[in-house]
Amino acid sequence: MKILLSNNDLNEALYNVSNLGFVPTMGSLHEGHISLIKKSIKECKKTIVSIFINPTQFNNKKDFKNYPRNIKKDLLILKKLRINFVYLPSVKDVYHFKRKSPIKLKKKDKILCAKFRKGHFEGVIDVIDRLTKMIKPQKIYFGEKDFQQLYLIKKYNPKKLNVKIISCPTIRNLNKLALSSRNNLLTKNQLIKAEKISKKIFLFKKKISQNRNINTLVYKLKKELTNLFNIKFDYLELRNKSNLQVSNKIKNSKLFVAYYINKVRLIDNF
């Protein structure tokens, strides 16, 4: 495994490399990341993983500062997986050029997390575009846990990048909680609470498959969870997974959720 610390390292290491799979991460690696990396290893001749906590996608400086970091543990995990390259760029490496025109979301895309986290997805789309141009992979891997992110990257990804975007299923623990780096910020009791919330939403989605008054039931569920667990929701909404428009049919739809346990914001989709 080669550790690349600069753009010069990157250019040197990837010179003449073909059939390259790329897994972009912000570190604090868990089984969700590992599933993406294993898929890349299986499908591509060589795999590169980046670890970069991107400042431009945080609309809250405190959130950026508190984001979990564990580079030593991450490198041990990557070494065991026998990946070819790990890229650890600096902010200067990634943002070494200015855009001619800034990335802007269309009005209809300013929904769900984009509504509550101003500038977040513009930052995500920008950094993925930059890293993809620098690395030039054939395939790039994302988890469906961040479904809106995946949807927007596919939508705003310039075709000239010539990269295939691969979506991979959400990895959950036995209690249906989606694995996330942010789970590391929860106490043991808060983690149990998050698991109970996920399990309730999961079972709710499973049960209501044939019900016609779905949005009324979703509203009742949100109210019930708020009272039961004393949590604050940003949203709990049923939306079509093809275009993210509000839906009242279970078919081809997902239940999207964002809520806070104490000050930790968790997102998921079912």
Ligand code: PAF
Second form
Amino acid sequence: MKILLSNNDLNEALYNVSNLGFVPTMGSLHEGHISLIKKSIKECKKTIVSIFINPTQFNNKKDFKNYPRNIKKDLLILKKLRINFVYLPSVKDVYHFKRKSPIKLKKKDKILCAKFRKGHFEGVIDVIDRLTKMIKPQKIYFGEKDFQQLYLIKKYNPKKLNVKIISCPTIRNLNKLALSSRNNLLTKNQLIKAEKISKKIFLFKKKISQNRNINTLVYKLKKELTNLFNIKFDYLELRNKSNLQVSNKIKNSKLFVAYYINKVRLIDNF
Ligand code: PAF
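The structure above corresponds to the form predicted on its own; please give the structure of the form predicted together with the named molecule next.
Complete assembly follows, chain above in first position.
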């Protein structure tokens, strides 16, 4: 595994590499990331993973500062997986040029996390655009846990990025909690709480059948969870998975959720 620390390292290493799979990450790797990396290794001749905690996608400085960092452990995991390259750029490497026109979301996309984390997805799209243009992979891998991220990047593609986007299913622990780097920020009791919340939403979605009052039931679930676990929701909403518009039909829809356990914000979709 080659460790690439600068754009020069990157250009030298990737010169003449074709059929490259790219897994962008912010580190603190878990089984979710590992599933993307394994898929890339299976599908592509070479695999590159980037670890870059992108400052522009944090709408809150404290959140950026507190984001989990585990670079030593990450490198051990990547070495074991036998990927070809890991890219650890600096902020300067990634943001070495200023964009002529800033990335903007359409009004109808300013929903779910875009509504609650101003500028977040603009930062995500910007960094993915920059990394993809530097790395020039054939395929890029994203997890469905960040469904809105995946949706917006797919929308931004294909004309701009010229890469095949591969989406991979969310990996959950035995108690249905989606794996996330942010789980590292939870105490043991908070983790148990998050697992109970996930299990309840998971079972609700599984058991519910089409019903005229489906959004009332979703609202009731949100109220019940708020009271039971003393948590604050940004949203719990049923939306169509093809266009992310609010839906009152189970078919082709997902329940999207973002909530806080103390100061830790967790997101998921079921
Ligand atoms: O999903 C993430 O970890 C990040 O948003 C990404 C895609 C690596 C961009 O910084």
